[in-house]
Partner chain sequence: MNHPTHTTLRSRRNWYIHSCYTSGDYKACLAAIEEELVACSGLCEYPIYCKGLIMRHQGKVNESLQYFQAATSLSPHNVLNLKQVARSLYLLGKHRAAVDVYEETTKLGFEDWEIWHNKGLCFTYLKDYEEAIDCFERANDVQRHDASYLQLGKIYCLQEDFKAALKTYQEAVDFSPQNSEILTTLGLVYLRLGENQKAFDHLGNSLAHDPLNPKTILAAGSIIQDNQDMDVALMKYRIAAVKTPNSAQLWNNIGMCFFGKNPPKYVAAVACLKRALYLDPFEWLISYNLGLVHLNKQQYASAFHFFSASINLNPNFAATYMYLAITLARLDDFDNSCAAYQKSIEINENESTTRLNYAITLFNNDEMERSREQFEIFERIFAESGEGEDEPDQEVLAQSAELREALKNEE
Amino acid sequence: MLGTAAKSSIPRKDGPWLHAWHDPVASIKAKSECVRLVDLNGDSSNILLVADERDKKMRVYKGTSVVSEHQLLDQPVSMCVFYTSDSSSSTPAIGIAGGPYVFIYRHLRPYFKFTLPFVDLDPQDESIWAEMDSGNVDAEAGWQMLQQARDSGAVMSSWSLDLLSMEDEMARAQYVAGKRGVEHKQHTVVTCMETLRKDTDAEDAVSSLVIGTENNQVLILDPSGAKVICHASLPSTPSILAVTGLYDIEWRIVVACRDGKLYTIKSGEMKGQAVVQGTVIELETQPNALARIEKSIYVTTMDAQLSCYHIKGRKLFSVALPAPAACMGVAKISRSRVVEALIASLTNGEVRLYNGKHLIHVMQFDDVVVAMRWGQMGREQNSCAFIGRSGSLTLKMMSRQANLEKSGADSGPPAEQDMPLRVPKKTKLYVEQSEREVDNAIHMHRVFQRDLCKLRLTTARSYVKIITSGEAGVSTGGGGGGVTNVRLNAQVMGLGPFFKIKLDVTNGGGKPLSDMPICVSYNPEIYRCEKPSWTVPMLLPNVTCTYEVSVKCIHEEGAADAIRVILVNPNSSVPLVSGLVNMPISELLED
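Which structure does this chain take on its own in the form predicted in complex with its partner chain, if you write just that chain?
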């Protein structure tokens, strides 16, 4: 036993988690809202319920096997388990939201359908349709009125949006005629759903459904699920609900909305009254998971932050995560006292356990966990079902010795501090050379300075030589008339004995040049040139002039020599620029 005690300081791979079961091919596609652990038969042996959003089926897992599958009528938004009466033998009802309805199942059979109340239409919209219905206004005028209403900020009904989108006048008239006599009603859809207990805080206490709708409403139904007993309006569409409290005493719903803000709805003074709190938590990016622990709101956002706010809206802390979160859950362990820890699944496959801002444990999955549900599975109380993005299903249990209050992360200096610095190595030669320098510093410095002077002198001399001989496009200063930068490019064409030298002359300076003589100087024993010199009448800046010079090799054996092309400065005897053209060995002319 001593061995284990010594080891316990080093977190094992699974830490507080005990592995129970893993099915990599369960092919489940569901969010946390559609995964529930529930005591369906009243025998304290919980089963796993999954409402699959891909094949629209509800699956019932008992232990590790699927005991039944039930076809759903619509893609499930959320699945909730609630108790309609508090007799101890009662079995729970299952509410599955889809589209504008909540389908309520009892004993795994469809039992009842709740339809969301119709939307209150915008008065402008409603009156225009009433006018069109009575025939006071024809389709065309109605269309224009609707357009005006839209531009003035009225909320459009589906009918109006349909009509406004029609380009064709005939189609519009037909559409309006089709709607004549039909009651103008607009449905809305469920966007999220949770449960709120009525008067006792127990697993099987009477509870009711809390529904968020597309038209910015949060509704609380009565426990039977037949009518709305309380409703609240928000500025945006709710996307995630976190419900706490008891309906009869005091309750609080934190709602994450699509505008990236967290709103709070509280029970009012009177029973059945809902108050939207004035304090709104504005998040910097969209929230993707929400959890409530005691008086704190935990929220993860798309920028990979886990933030914690007090329910009054004050920010407590935020932790940067290595990857954005995929979902969150709360691990609630009731032993001698209740301990709650946050389970956060990240998109890099990690499942992290946090107690407050302290990271307790990190577990690496092969897959991204997209949904999880904490609760009792079978008879094991502290279990958690994880569903991976690839459809895998994993069941884990929390070890009974697990201590969720202590931080598992070591608080000492980070590991990087123990890595020695990689100081670049110096060779023995370097050390010897530096010793030599210590002894002979003055001498070395003098030699260097002298050689530097020599180098500068040689450079200066070469430069002078170049500008005086006109070998490069260098200005000769005053003597050259301030001309700069004439470029000469020569190319030899032909195999011989007749050659063509193609000359490209470009004036790279700013001023035009005129009357520039060019001459070609060659060895008269080898070459003959028809026109060895001519004058360039005008050289405009940055315009390339091309000239061709015909040269004939007159040597008997076709010897080769270099030909010099010289561009002469008309105001000076010094050539402006010159180029040496290396001629190839000539072919012989066969007679």
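Numbering follows the first chain given and starts at 1. Everything numeric in this text was worked out from a predicted model, so none of it was measured. Whichever C-alpha set is largest while still superposing within 1.5 Å between the two forms counts as the rigid core. Compared with the form predicted alone:
- Taking 2 Å as the criterion, W374 does not count as shifted between the two forms: its C-alpha moves by less than this amount when the rigid core is aligned.
- Annotation: Cα of D151 displaced by at least 2 Å between the two forms, core superposition.
- D201 shows a C-alpha shift below 2 Å between the two forms [criterion: core-superposed Cα displacement of 2 Å].
Given the form predicted in complex with its partner chain above, produce the structure of the same protein in the form predicted alone.
Partners and other molecules omitted; one chain follows.
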């Protein structure tokens, strides 16, 4: 449980929020990308990690106290927590981006440093520095040549920019002399960073770092953080990332760039391939916060607008805010159903809670919240850490009775509930029907019992027909080939047009089964399957065999239809077991 401060100017009654703790003198300077909640010790009790930009330290909060501080090697740009293995005893690694490096920590100690790939130099810039290094061109002539190359549109390296900024001729000569014999390489820097899970959508799943760089690149590292396994080039420098999906199945990255546009990067047909979609969302002003909820993209801009777009680029709605937004986050609450709400912090001190375009609650702070992080704090699932512009730290918890389905102004019974109903008068037909029921009560009850028995008999016959024909998900008879007990489960993965059907076949009987064919029946006008049939060599008792079927939707409009998976009995014309897979509507593949 979180402690409570003795003095706090923040009111305790905050609608769905419960006040936990407030420290006005925490002296923290950080943005949302440098604040994380993580189970670092594997005891299901999360701690708060903050990469402070003011003193370049990583602070570790457990409960309401700072348990440790660690000096960082560079100015932090972003901090992410990721798992490198799927072992239950593994602890997460911490990646802190700074300059051209990503510093990876294990057990809060430096473990590995990843360096971004070098940038290709402009041929004119490289040739001029080669001439100055060999001595064929002096510093003054090289300075003039660099000026001409810059005016002609050549991309200048950091060496060239430093040299062109010098006005003293002696200083330029000393700078060129100091660069002689040094290999000319151009570094880039990290602008933003997030994580992408590998194959499972779980908090402790293996994940990879997704890095945006100053040279318009988006890089995806392997889970160990040692090499680049996928990359994509954008027309502008990325500033904010919103990552969804799984790397092994399908993923999307929405990127807000400095040119005021939103780009979407998705997985290609081959693993390790990234495709930049042709749909580009152009914003009216520069974006300052980005979030992704299901198939909707939420973005706040500097003109005090909260806009929502579909992933296909269509604008759904726009909400005018009373002040520009400072930061934004997503509150995900899992109860009887998963509810995702939007938390937006404004520069006037308000923290607003939205469900879609509906305003749920407004909470007023004494300070402008410039960073926030939703997640588990300690053992409380629904918590949020807020960092103010003055350096304050506030912890809030979401009430377990909070209703985020609709606005609190619409709560309560409708006004029509207090209005009496107009009961109609008893008619002559109603009186006659009542008398008939009283006179013929025994006969009517017997007719009801007879119809109920017929309904039960029809239901039993239909159930037996499904079992014997193999259309159920479980088979207890082999259709003449002996008694068996086979279970078939199917699960669809992917958004389309490429799907994967995961099949789990379990032999619940006491004898092994061999040479069992599996067939996939589908509509050829809608789907295409690379391998519609194959043979299972052996099904051992109580052992689950897993198979994957690749299916592609070839319909132009992304229509959906059912696909039947049949486990054939070699000794009978009746299928051993079959299952019907209801396919979702496919997303269209853009050129």
